[in-house]
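Shown here is one chain on its own, the form predicted on its own, set out as structure tokens.
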Amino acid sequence: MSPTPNVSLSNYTTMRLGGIADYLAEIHSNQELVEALHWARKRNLPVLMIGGGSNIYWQDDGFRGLVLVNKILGYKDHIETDGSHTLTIGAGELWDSVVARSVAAGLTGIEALSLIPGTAGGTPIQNVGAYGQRISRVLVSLEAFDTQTDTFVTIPESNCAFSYRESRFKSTDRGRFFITTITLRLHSGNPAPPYYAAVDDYLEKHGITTPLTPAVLREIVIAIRNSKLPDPATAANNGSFFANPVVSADKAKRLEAEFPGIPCWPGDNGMYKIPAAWLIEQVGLKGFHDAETGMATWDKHALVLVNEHAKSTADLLHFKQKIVSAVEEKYHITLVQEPELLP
């Protein structure tokens, strides 16, 4: 294992911003994680690992330590007894490509994550989840190298303390766990009814009235991404760059009394949660351009700020402060990012 000195950070983000890290590695195996542990640690250096790069951005200053990005691969499907299937995945392995082996094995659970940037081993950090899929509610387990203990653990879903949008590995264990794989468990046959609110709408304007397949959903959600969303081989983002903010019942009325029409539904516990996207809209930022920044909303999905031209990250914060604070001065509620900005 020879780490590569003096590597810029901006290859390593689809925002393609961000300074320079002092070393970077690739990383094939819970083997090379190790040696690549000890390398850092023999020179007193900190460690960040990384998959796809597509829900992280880089601070300017770049990163004094060693990045590794992972590249464990591995797909392993084994049937129980009650005929589910349970799927052992490599971290490393693109999440879409897991997604279309499981769909051409007739596997529901995960269909609706189609076309969902960057690695499996990244998914339960953010808790992934779109068109009414979640990984927690499909995620048996996942394998880890602890940081504290220096030994690697099997954590149980039980234990990973999912919430909208949020895990341990993303608050409280930030930076503790190195995720190796993860373990799904799928089962043979058909997405149940209801389905989200867009796919019922593209199924009623399209005509298509028999039950949804894996295949079908998955080619629905894909069609619907593809119409809404930027492809960011082709222009920089992170994708949702703000999650859907969470309310009380009580808030939930009261804004529904002060501004008729803003749409509101039931989230977890007793919680609703109202459309970012939406928000940003309502103070005329979609489809804005910022000379000032060189960033911009993208004009077909609020949520996605694109790099058009931006020279740093720090325009892109200036950019991010610019909506936060329209949507808090007419609102009263404040947006929260989505991607992770390292270190």
Ligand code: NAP
Second form
Amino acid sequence: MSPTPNVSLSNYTTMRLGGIADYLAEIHSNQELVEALHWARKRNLPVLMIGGGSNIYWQDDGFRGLVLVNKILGYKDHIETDGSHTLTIGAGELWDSVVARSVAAGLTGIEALSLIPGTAGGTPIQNVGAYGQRISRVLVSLEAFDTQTDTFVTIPESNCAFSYRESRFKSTDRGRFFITTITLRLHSGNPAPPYYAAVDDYLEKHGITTPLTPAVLREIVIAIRNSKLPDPATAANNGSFFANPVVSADKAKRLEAEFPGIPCWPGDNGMYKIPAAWLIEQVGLKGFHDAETGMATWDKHALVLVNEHAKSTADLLHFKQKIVSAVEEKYHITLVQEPELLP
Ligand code: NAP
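Switch from the form predicted on its own to the form predicted together with the ligand and print that structure.
The next block holds the full complex; its first chain is the one shown before.
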């Protein structure tokens, strides 16, 4: 483990912007993680851990410390006596390859999370969810290094403080834990209806009437995502840039009265979700190419901000503010960004 000095962080975010890190090292095992932390402590340097860089972007000032890139691999499938499968997965595994392997084994639980970029260890941080599935529903526990107690700890799902796109790892305990392994419980069989409207539409359009297997649902989610989301390899982006606003039933009612046709999906705890993409589209900013900042919103999905030829993170932040202000002015809703701005 020998950290590389002066590394451009723009290579470590799919948005491809950001300054220089003083040091960066790839971590392949728990042992290497401990060594890296000792190395940084000796030099009094702060430490950050990242996975695939798909849900983070960097300040232009970069980072005066050590960035660790999680490359801890591993995939173990243990069949329990009740027939369920316990998967133990290294945090550095590419998430979509984990989904592919579980689907190939005929397991249900994460197939709707197909094609989500990034690593397995990143999924609990924002409680990744899509098309009705979310990681908190299948996570048994995770293993992490706790920088407060200097030990590896096992944190059960019940102690992750999960809610809609939230967990303790991005709120109260931001930066405290370095996730090394996640453990999931999946089952053989088919995903149960009802499915999301987008999936139902696809089934109808393609005349699919047979029961949905995990493999077919994965194929459908991949087809839907490919039809409306850019490939980070060709268009620099962080996926959905804003979380879907969650509002009270009262506020949802008032919005429906003032803006007939506004979509309000029932969410957790009697709250309602408003699709952020719809709000951005309504203020005329879908497929908006901004000459001033070199940023754009994707033509097929307003929630995706694309770096076309931005020069800096400052450009991105300026563009983001244009969107937030436009939505605020019309709907009195403040969009909150989903990717994390580091450090
Ligand atoms: P979409 O299908 O256009 O839907 C937009 C919104 O409507 C989402 O908030 C979604 O809720 C909600 N929705 C749609 N059908 C629903 C149903 N049958 N019941 C309840 N709520 C419903 O969404 P999109 O922006 O293209 O994204 C597709 C999926 O990927 C969505 O599930 C979205 O949330 C997910 N996604 C997740 C992340 C993440 O975890 N960070 C990032 C990007 C997109 P939900 O948000 O609860 O699904």
